[in-house]
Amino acid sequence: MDFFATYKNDIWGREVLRGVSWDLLWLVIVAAFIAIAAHAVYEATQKREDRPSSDGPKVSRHEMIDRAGHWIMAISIFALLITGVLPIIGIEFAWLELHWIAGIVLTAIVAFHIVRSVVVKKPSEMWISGSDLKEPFDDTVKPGKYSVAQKGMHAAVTVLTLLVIASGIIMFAMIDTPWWERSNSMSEATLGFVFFIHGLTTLGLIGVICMHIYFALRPEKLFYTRSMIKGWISRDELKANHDPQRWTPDETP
């Protein structure tokens, strides 16, 4: 355990949890860059049949609302993520109030697109299915709207994310803020303990969000990255990635 934490003797002299070892930053960042670079060796020793075109009629794939929802969640984590980190690796900076204000931000767009997700979209469309685990073993098993990489990279970053706001809630209602004075209520066994939640949390946050931003910028995934800011696939890509059985969505104007 003492390669995960770090401890210290709480004020009756008992050693307690202090929270994650940051020592393991690097460890994320070497092993997320060894992923990365296996998969691109991978990737480049297979023969991959031309690109279909990005011309010709478009379907849509994500609507205004959900594409500006991942912007923002996306910048406040990334401001989570600088606010946080740095200051550990020893840049000083007036860090705290940035660092809850990007908390706040991100706590309420995630609350937002669970209740969309919930009332106004589907999401068996996120469900990982056993037809789903076929994709990577068989070429002709194509996936609906997402396939089971993008269906895992969403649960993944969802966990995480929900534990790193709920540890950061506790946190926040520890420090000074303009609506309340810091509390002591909570033991230092207890923060500690909430402490290492939240840094071991992030820390898998890093390493899913380099892989994340690796398959985003593959050159055979940009046409995700542009549905992203766009809104659109045309109707090559969609007949060339997709199941239209399980996915059929519709034209743009």
Contents of the next structure:
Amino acid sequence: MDFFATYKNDIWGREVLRGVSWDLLWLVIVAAFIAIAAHAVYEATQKREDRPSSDGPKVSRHEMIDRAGHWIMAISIFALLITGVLPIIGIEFAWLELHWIAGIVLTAIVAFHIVRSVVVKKPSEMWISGSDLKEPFDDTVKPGKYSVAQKGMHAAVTVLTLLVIASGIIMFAMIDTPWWERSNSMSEATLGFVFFIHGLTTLGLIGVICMHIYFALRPEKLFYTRSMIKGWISRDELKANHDPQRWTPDETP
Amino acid sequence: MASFDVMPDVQLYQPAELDDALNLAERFGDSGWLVGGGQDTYGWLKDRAKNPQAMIELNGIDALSGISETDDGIEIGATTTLREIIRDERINRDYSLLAQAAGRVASPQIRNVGTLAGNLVQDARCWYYRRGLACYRAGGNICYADGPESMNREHAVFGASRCVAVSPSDTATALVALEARMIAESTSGRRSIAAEDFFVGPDTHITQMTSLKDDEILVAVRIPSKWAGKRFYFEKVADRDVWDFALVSVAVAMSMDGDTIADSRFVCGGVACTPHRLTNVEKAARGKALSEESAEAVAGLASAGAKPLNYNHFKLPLMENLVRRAMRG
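The form predicted in complex with its partner chain is what I want next, because the block you gave corresponds to the form predicted alone; please supply it.
Zooming out: every chain and molecule, the one shown earlier first.
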């Protein structure tokens, strides 16, 4: 545990958790870059089929509201990482207020996303099912709207984001805001645990986001990134990467 | 908390040249500890609450000591003692605000050995922090001074951000009022920092009180001639008349145009994590004569925006009264 956490003595002299060990930050960054480099080298050695054309008929992949939600979420997470992590590595500025404001934005957009996913959309299309697990091992099996890798990434981001938000809300209660004065009501051991979870999930998010950005920028995946900006993929891209039986999107002008 | 009669095992360096001190400061970084008069140092070390690897004593460096005239005011070396400042003729003539503030620091014995730089860069006096608890200021995740049962009579009413400790320096308030500049030097060069920017709050640097970097040494303080010979007022309220830190202090520099205030700087100590300028009081005081009437008109502005803790509400009327007394003339 010492490798993951730092400890302190509480006011009674008992050893309690203080938080995550931020030395892990460098480990996470190095591990993410090694994984990215290994994947890039592996992909470079693979024979590539011609990429499907982006011209021709288009189908809708992401509605405007979902795209806006994705980018608001991305901006707020980046703001949270910048304001939360830079002071830890020695770039000091008045970060706390910016951090909790970005946290409120993230919480609101995540809450909206959850409600919309449950009420308006089909939550099942994003969650991994048994049939998805064939995909990595069988080239003939194509995914529905989302590949198993995308679903896995989404699941990891969901768990990490919900944990970072839950721990962040508890920590938010411990500082002064325009709406309340802080309370020091939590035991130091519990507070240390909350700091530990917040820090650990932050580190997890840094790793997952590094991978997410890498895959978003890979040449064969760029059409997904374009679809998150413009909303559409071409009919050819659909045919090459998805099973039309499992996902039948609407044509878009 | 364990306290010891003897010093811990620590390397002691006593450079005679500033360059040597700068090299040592660079070499040891945050594991080095600069010592002037030692009045903030020895408590930390004997309590084992701070454990530097090396102490770099600056008293043997002649270039850091003494008071000299510059093209625009005076320069005071970092290791100039408070006693020397109190007794200096030029300071008493032109910048008596600083002499008054220095004269209220601690006790005569401490002023004999305590240096100006030491008084300026001394660490927070919050007793929870001084006890060695792992509070925010010590790199932890809690403030022990800001809880329902916390004893926070001496703590901040302005500018707290997680940590609620106050700036304990008496001379800092006077130097901010006099628009002094701090000269910091490292092996990479010198920089001049406005006194107001030299002291930093916990929103930015929660584990330090000043903007000095680990490898920098505060080598001198320059006071411009702008406020030389102007009207000054200093008052410090503490639980004891000697050997105590300010509950609230006020340092005021006023430039008079006949009977009215043309310009002024009001700075309060003991109320925030940095010397706290009362800019609304300064604006309101402009064009007013020193009188009971003016005092009543501006005093209430002193505490505007304050956020007192459980046990320090008394600081608000105290601040107002000190401003009132400064404005009475």
